[in-house]
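Heads up, the chain below is alone and in the form predicted on its own; it's given as structure tokens.
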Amino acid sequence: MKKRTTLLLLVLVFGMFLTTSAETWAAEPVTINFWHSMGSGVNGQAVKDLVKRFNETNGQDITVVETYQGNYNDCSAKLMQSIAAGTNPEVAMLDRGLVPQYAPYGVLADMLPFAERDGFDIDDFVPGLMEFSWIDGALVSFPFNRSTPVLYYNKAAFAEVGLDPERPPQTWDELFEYAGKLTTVENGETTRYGFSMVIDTGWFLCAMVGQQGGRTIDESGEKVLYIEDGTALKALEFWRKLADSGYYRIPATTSAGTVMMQDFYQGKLAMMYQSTGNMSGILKNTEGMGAFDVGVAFLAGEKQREVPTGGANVVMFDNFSDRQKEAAWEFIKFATSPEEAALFSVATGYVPTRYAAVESEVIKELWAEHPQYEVAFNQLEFARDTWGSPYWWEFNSMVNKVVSRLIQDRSITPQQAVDQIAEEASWLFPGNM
């Protein structure tokens, strides 16, 4: 009896010093690093006041310390730098497209394991915006800051030339036809451009591509296929057509989507396509000025519909303590949750990642005075993005040289384009070399 109660003793003390211990290393003040790419104006605020809203009310003694490292590349190659060093930060930003180059290293978190332990919903994200979220089977990271193209056009130039401002181009043929009717000249100079987007081929190649019913790579991620369907070409044929026409906005070499942005403000454009990250600016600029009602609707489609999205996902890094990775893992979970992806999409324009947001009074609020938010929500529905490939990022900067060699130089045929793309193709991808 004497030697049972002694046993039971030990137990109970052993047993309290666990709970001491466990209750001890979860209030146990930690710091973690947040490296991100949204600098000054309203995005940058808005990064900062999430990670606020986490500091005062996350209850667990976590600190997350906010730091702007340049735009997504110059984001990436420091984290690249500081991996190597050892000096990486947990939880990071990182375009959509870039995750797949990290995954050769196995820095990355898998997630998985936190989510299914904590019941966070999964689902609940759109689908579309999922497509960089696993590397084989682990679950690497989470839609935050997402875009898609939409076409902005301004209805008041529409009701000018005759055309009806709430029924926007549907196809390739009518975005020319519209654009050919929206261009004004004076004395031979063009007064108003009808139609411009810039050379980003990682957004309008690939959207024209998916939209005759192609794909820009496979599966795997190890080969091109847009230049076998002869999909590429009939874009690009598509595009240079528009740059020949005189109705087209040749983009600026420098500073191309901000120029673009001015000209469609001073009414010197009248159709653009443009990021939804843009929209909360570009609705200031215009409407908020009193100079005219923007629309906004789906990109001009052409067998189907279909968009790539945009953006920028958030990654926790694997060299780090269990506590730490707690730590970001609840900042990871607060920074993605319904209730903070229904206050970033109001506050950037940026769409909301959730379905649970969309049910939110302040997007309720927002689409009801602003509709042209739910417009760019509502195109997820054709969202499909590449598929993750270590290569594409290098790939699409080749490929956006070329297309600028045919729409800003004009200087090759669209034939050559792809011929040279094909080239770029053979010694990067596998399955092309």
The other form holds:
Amino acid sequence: MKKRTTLLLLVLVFGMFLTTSAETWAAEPVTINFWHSMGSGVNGQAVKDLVKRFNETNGQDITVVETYQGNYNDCSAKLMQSIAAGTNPEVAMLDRGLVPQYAPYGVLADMLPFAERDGFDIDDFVPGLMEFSWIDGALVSFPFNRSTPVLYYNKAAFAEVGLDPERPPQTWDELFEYAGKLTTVENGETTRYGFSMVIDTGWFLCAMVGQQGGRTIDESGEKVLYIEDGTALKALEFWRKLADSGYYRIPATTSAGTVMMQDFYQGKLAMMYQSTGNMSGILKNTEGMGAFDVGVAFLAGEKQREVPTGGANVVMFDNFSDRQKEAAWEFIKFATSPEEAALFSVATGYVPTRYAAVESEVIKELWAEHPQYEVAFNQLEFARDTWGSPYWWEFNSMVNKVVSRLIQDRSITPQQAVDQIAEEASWLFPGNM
Amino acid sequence: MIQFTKSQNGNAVGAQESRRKRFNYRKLLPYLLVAPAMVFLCTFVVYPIINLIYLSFTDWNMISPVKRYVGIRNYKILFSKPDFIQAMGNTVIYTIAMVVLLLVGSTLFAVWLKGNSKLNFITQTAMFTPHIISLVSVAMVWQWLMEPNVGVLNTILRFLGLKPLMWLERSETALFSIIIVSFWKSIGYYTLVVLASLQSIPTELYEAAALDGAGKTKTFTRITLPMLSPQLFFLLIVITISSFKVFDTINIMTNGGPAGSTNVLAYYIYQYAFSYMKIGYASAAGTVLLVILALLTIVYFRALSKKVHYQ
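Mind sharing the form predicted together with the partner chain? What's above is the form predicted on its own.
Full assembly next; the chain just shown is listed first.
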């Protein structure tokens, strides 16, 4: 008798506990984590502002905690470890090239059901940026901070050597010719280089391959194509010709992009291929300081125009409760909304990811004041991402190493470089084995 | 009275019991005392090593739910991939250079700074300073000094009318530049170690040598060096092991570049594990490093137990 009463009491108490927790569950405040790679400066501030606006306005007691986790590579390394340990964040910024490495293991949440339910307009995103969003029919990522390389050039230097500041180079040959004209040498020392681009083969080798009508990797992501069709050889020959000419500023080993931009600010470099993600910083340090006007143009074409894209997408992880995933979805929806995409683009120079964002007042104002930003967006018409492959990341760093031998050390010929790339490909891609 | 006896009896029994207890307790005590250390050791040393070896036979990327068993394939790839062989070669070159430079350098500096003058004391302190500065700052400052266009080193070279070097920007000079930085960073510490043992050499030996009319070179080769040999041997092993593990300088100054010319074993492992997510392959490379370090340690202990003789 006594036992039964105790048992009954226990059940009652437990039941009460359950019902109360179920009742408060829906309204309970929820905190979600967001890992990103926007460190200091304007880009980091833009993320902080975005998160702050979301936390203040979501009205569902959702708090997003943003954490800077180092560059894309470091952030991904930490994500991998945290997934293995089960401590990963709900939402993260992931270099779009890394999405295919995560997707096959089912760790990324499919956001299609959420998007369909809420009538989220997926078609509004710029198609050239969506190649890493759909994987095997699942919607695993949205473009967030996306960039594309453009040609930045010093208009004052153009005028100085008699080039038309409103007519940037259109082809490889013109790029070479212009670089030659812009290079100045005093007492055997180059005081101004004509042109530079860093050894980022995922961007510039792929761009030059595409500009000749070639392809980097086949659709399946299993085979490297640019080795056999000769486009890689031609691109590398051109690159080497630049390096040998003395018109090309050989990139530094570390922080090459920063070093290159410093040279550009100081007038020691007249033209460079660099990401639109640096647009705000570049304009601030040149025009903003009253130094010289900066022109922005499409990358030089060859047979055709082609430009790769860069930057990161935003992903949601699958190992969370419905409540947390709902909250994460609310945040992603907010962060990729036309208004926020426009604000983020204005603050940083990353391209607006959606057509609706381009229509917004802030973007229109910005483009009226700095037409350079519009050039970057218009170039997306030629955007093509060719490397949806799980082998890409490792392969790319191997190719960078080979091209570094070709351009920095100048210890191998373009043909040897292609042979070495072929060997690296044979280690990784089933189609090249 | 009766009670007294009783309690005496009781005491006797109790004492016997507690002796047995104490006996057991005593037997257990050492184990209890080492238990915290052993738990720590097993969790952070033994288990990771076993797991490392296990992982080196698998193909895993941290997020995949399955660790696919691939046998010795990782090792086969490892020993035929040019970049591993390059990293291995760089590590060996770096280690040999560090060992030779540091042993010779620290002995010479120590002999030079042996006296007790004020200047010597200031120099000793100055030399030791790099050791206490964070390696990250050291690497970044040197990166700046070695900048090819505006760096201090090239400015000096130009001033002297010499051809400026590309330092970290070319394969031929990059590893050499890293060695300079590492040498500068650690020479002070090793000098101090040698100096300490130098000062413990009995002065009678030197007095006797002086009486016998031995020259400076002879005193150095016949007394100083042999008396220092145990410490020098100890340093040899310590420097070798620490050189095999070099990572920070590389990570900050070159990222293994240009063209892999400064890639070393530890950085290679890091790259494959955390950039390419090939945990299995990186574990195989890690196992190779483990074996090398284990062999070095065995050599070290063998030699240490025999003691290095100096007579």
